[in-house]
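Let's start with one chain on its own, the form predicted on its own, as structure tokens.
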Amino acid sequence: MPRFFIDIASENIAWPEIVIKGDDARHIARSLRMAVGDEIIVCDKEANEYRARLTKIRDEECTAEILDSFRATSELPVCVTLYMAFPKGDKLETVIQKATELGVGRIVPFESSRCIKRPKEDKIDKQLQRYRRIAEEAAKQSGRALIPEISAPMSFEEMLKDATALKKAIFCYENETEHRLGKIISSLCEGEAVSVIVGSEGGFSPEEAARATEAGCLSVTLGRRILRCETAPLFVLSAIGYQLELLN
């Protein structure tokens, strides 16, 4: 069933009807061609969703006639936000669709001293607005109640003092020999928020690696093998998934 997000702010919702309008009514009246009578999910960014029957259909504005509303219940247990050094190419646009699909947050691009790759000042707004563009559609794909805050890049400090700030900070570092992902993931309790980071191709200098650790992070090891760094981010997600969801 096709889903749609809106915002719940912006009154669209007056019960029992709901209003979509700009892109997302046009997708319906253009290139899904659907027609009154049909059925669509919307979810208002809240983590609710209503299960309603299209009563008017414009280029400009549908309208829906609301038959259920129901809390989501596609969300990840806790709610983890990802802190991703600049990778190299379109990478980064791979691990937004992908980290979406398995349940992220939020994700925070930030720069590192082993970045190839930096952000263009001038560059920056349209490239957020890309990104935030490739969330949604994933959202919408993998039947998410939620589309992930795409947040604009920070440098390493500023990245750290974030993710400090959250109860947990998970330090993907590939010369951790100690501290195994799978206990932390193990401690997690639903509800909690955690912070991952994940660094660029190079890796983390042991400069940085010893700055996250006086910050408050958790240094870990994500295995024997090291990961490319598009896919250390997206072992993390699995991992939590497959312990929070599956196992409990």
Contents of the next structure:
Number of protein chains: 2
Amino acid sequence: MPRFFIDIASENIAWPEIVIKGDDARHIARSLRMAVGDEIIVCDKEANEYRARLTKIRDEECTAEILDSFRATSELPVCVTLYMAFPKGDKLETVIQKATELGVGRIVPFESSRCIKRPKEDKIDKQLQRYRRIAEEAAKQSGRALIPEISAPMSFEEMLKDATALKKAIFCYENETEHRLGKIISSLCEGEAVSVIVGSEGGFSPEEAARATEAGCLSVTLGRRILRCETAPLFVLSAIGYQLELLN
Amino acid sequence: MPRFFIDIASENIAWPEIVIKGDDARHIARSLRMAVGDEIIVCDKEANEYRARLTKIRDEECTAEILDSFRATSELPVCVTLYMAFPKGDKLETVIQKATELGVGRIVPFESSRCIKRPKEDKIDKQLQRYRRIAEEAAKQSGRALIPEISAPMSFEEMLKDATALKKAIFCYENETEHRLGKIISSLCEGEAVSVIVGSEGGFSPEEAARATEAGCLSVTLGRRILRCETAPLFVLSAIGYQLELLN
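Alternative state: the form predicted together with another copy of the chain, after the form predicted on its own:
Next comes the full complex, and the chain you just saw is listed first.
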């Protein structure tokens, strides 16, 4: 069933009526060619979902009548923030799409010493808009109840401060041999928040790895093979979903 | 260290000398601009690795002296065959690259009722060559000791027969609610072979799901969110690597 996210704050919900505006309205009227009486799922961005029946369809505004509401069940039991060092080309867009499918809660791009691509000051707002569109599209497609937040880029030190604030922080490091990812993921409890920090193509410098440990991150290995920088975050998110949704 | 795969059968190893021909030789001489005395890793496609020092460098043939040899440690403890229904566009190439990084042993494309893209008879040999190049490149980059085999496309029934022969077979099915992936993955033992069957964009028809169960596959859910067809195999391979290399 088509899925839409509305902003509950802006009073789009006046029980039992929901108002859908902008691109979503046009999407319902034009692309999806839906008819009055068709059903949709509406998410209020606070993990509540509503099954609703369309009562009015216009390009600029659609209305729907709420049939029932329920708490979303499609979210990971933990809140994962992915800190991703800027990779080359459009890899970050792929990571945002796939990480959203896999249940990420928030994505924060950051700069590290081995980043080849760095965001241009004047382009970053436009880029963030694009990243947020990709996250919203992926959230709809994968049946998420929340759209992952895409935060503005941070420096390495800002990222460490953010990642270690009240959270367990996983630092994915190719030279780590002692600690394994399972040690920290298998210890996660429902409702907990966890940070996942992944480097760009060159990985992290030994200095950055030392700083991360010093700041309270747990440096871990992702296994026996060298994963590309865009594969590593998907591996960790898959492991978290597997451990918490499919194992026990 | 640069990594090369040689065919042990073709007597390229005459202890302590290794001969490297063709593209790899050109790659050493031209692209990598390596010098006599530089070290390389050579894999014999039977999970043996050799550290060797270059003794002669020519575009058409390089020789190296074996310094030591060891059993590869970069392979998954189980042998995973991925059966992937033809997806749209070039998604299969992405899956081959990422699945190789994640340790897949063999990839078999197949046709299912909801495949939109089907291989053209006259194009398939060229396609397979391309798929195998992608697998070899990804194997080198990720430090694999083996290059995953890319098999010729199968029909749905041929695939079921192949997937269930002497192997546990995981059938990834979006409508499965009872069995979870963890049930079968957590039961895998070292050295075991396992089949992973993933559908194309449209997933599988109820008839295909019934046939798979009938043939001995275990139909499983991959969790609470709808994964794209190119994400699902990477999720399962990540879960297998996590369970067997990082959890216990």
